[in-house]
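A lone chain, given as C-alpha cells: the form predicted alone.
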Amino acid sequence: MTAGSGSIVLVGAGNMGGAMLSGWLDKGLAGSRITVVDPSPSEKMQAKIAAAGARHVTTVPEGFKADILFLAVKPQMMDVVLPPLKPIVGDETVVVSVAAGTTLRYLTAQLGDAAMVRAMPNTPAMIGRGVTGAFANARVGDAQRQAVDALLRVSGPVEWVATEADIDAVTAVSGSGPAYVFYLVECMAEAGRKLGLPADLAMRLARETVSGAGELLNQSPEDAAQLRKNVTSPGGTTAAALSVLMAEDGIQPIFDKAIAAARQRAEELGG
C-alpha cells in the first residue's frame, strides 16, 4: 500500500477501527509506524498491535504531531475525546473522521483549521468488502489524499464526493445500507414462515440468496438491473413477484422514504 511514510494515530481500536488496523498491517504497513489510543482494547486487538510492533497508549501521547490523525471513535464520544488530541495536530497533519454526522466544522473548533477528510465506511469494511465515501476539505494536499485513501481502501472501494453535504447522502444509502439488506433477509424469512416453511429453513434460504446474490452481483460485469432481467422469465414466478415489488406503491418508494430519512437523521446529527 502506498500510505506515505509518516506517522499514524488511530484513536480507537473497536469495530471499526481494528477492522481498519488489521487491514493496513495485513497489507504491509510498519507496526512501527502505528500509535493505537484506546483505553482498553480487546485482548485479541492488544496482541495484534505488540506482534505488529505497534505501539498501544490509554491517553493521548505527548511530545509529537502525528502525520494522520485516525478518529475511529463513536460521534457522541467526540466532546471528550477530541480536545487532548489538539496538541498533536500539526501544520502538517490530516485528521480522517470516520464518525457518523461529525462536521469538518465541528472537527476544526475543536482541533483548530488542518487538513481534514470525512469519511463514511460500512460494517463489510470488518472482512475487507466495504465501501467508503470520503470528503476532503481544501487543506488536504494531493500526498495526504494518496496516503489517507491508500488507508481507507484496504477496507475496499473509496468514493471521493464533490460536497460534504454529500456525506449525509453516503451514509443514508451506503453507511446504514448493510442494515437494509439484513432485514430483506429478515422480511424474505419471514415471508416464507407464513408460507409454511419451518422458520430455520425459510431463514438459511433466505440467508444463502442473498448473500450468494450478492457475490454473483460483486463477480459479474452485468448491472444489477440486467442481472435481475437474467432471472426474470415472462410470465414465470420471478415476474410475478417482481409485479408486486416493482409496481407504483412497492419498494421504491420505501426505499426512497427510508434513505430520505436516514439522510435527515444524519443531517440533524451534524448540527
Ligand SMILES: NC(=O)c1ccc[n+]([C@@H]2O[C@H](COP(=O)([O-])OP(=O)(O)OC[C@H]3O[C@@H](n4cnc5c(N)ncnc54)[C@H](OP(=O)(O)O)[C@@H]3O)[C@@H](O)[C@H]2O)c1
The other form holds:
Amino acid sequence: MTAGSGSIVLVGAGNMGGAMLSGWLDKGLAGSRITVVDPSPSEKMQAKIAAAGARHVTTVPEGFKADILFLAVKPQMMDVVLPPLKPIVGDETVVVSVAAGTTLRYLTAQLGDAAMVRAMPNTPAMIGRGVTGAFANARVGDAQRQAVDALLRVSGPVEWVATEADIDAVTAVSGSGPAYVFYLVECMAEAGRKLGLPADLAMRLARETVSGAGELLNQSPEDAAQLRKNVTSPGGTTAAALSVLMAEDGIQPIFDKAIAAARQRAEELGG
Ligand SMILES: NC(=O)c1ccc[n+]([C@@H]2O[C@H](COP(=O)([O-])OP(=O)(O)OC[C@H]3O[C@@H](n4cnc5c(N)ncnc54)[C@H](OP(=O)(O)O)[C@@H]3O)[C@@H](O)[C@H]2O)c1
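Having seen the form predicted alone, can you show the form predicted in complex with the named molecule?
Expanding to the full complex; the earlier chain stays at the top.
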C-alpha cells in the first residue's frame, strides 16, 4: 500500500480501529511505523500488534510528532482522549477522525490548527467491504491525502466529498446504511412468515436473498436499476411487488424521511 513512510499513531483499537489496523497489516504496512494507544485492547488485538512488531502503549508517548494521527475512539471519549494528544500534533501531522458527529471545528479547538480529515466508514469495514466518505480541510496536502486515502481504502472504496456538511449526509446514507439493509431482511422474513412459511425458513430465505443480491450487485458491471429490470418480467410476480414498492406511497418517500432523520441527528451530534 502507498500510505507514505511516516509514523502512524492509532488511538483506539476497538471495532473500527482494530479493523483498520488489521487491514493495514494485511496489506503489508510495516508494523514498525505504527503505535497503538489503547488502555485495554483485546487479547487478539494485542497478539496482532506484537506479531506485526508494532508498538502498543496505554498512554500517549512523548517526544515525537506523529505523521498520521488516526482517531478511532467513541465521540464521547474525545474530551478525555484529545488533550494529551496535542503535543504529538505538529506542522507535518495529518489528523484523521472516524468519530461520528465529531466536527473539525471541535478537533481544531482541541488539537490546534492542523491538517485534518474527517472520515465516515461503515460496519462492513470489519470484513474489508466497507465504503468510506472523507473530507479533508484546506491544510491537507496532496501527499497527506494520498497516504490517508490508502489507509482508509483497506476497508473498501473511499469517496472524497466537497464539504464537511456532506459527511452528515454520508453518515445518513452509508454510515448508518447497513442497519437499513439488515432491517430489510427482517421485514422480508416477517412478510414471508405472514404468508405461512416457518419463521426460521423465511429468515434464511430473506437473509440469503439480500446477501446474494448484494454480491450480485458487487460483481456485476450493471447498475442497481438495470439489475432490477433484468429480473422483472412484465406482468410477473416481481412486477406485482414492485408496483407496491415503487408506488407514490412506496418505499422511496419512507427512505427520504428516514435518511433525512439520520442526517438531522448527525447534525445535532456535531453541535
Ligand atoms: N463501528 C462502526 O461501525 C463505526 C462506523 C463508523 C464510525 N465509527 C466510529 O469509530 C469510532 C470507534 O467506534 P468503535 O465501534 O470502534 O468503538 P469501540 O469498539 O468502543 O472502540 C474504541 C476503542 O477505544 C478505546 N479507548 C477508550 N478510551 C481510550 C483512550 N483514552 N485512549 C485510547 N483508546 C481508548 C476503547 O477501549 P475500551 O473498550 O477499553 O473502552 C476501545 O478499544 C467511533 O467514534 C465511531 O463513531 C464506528
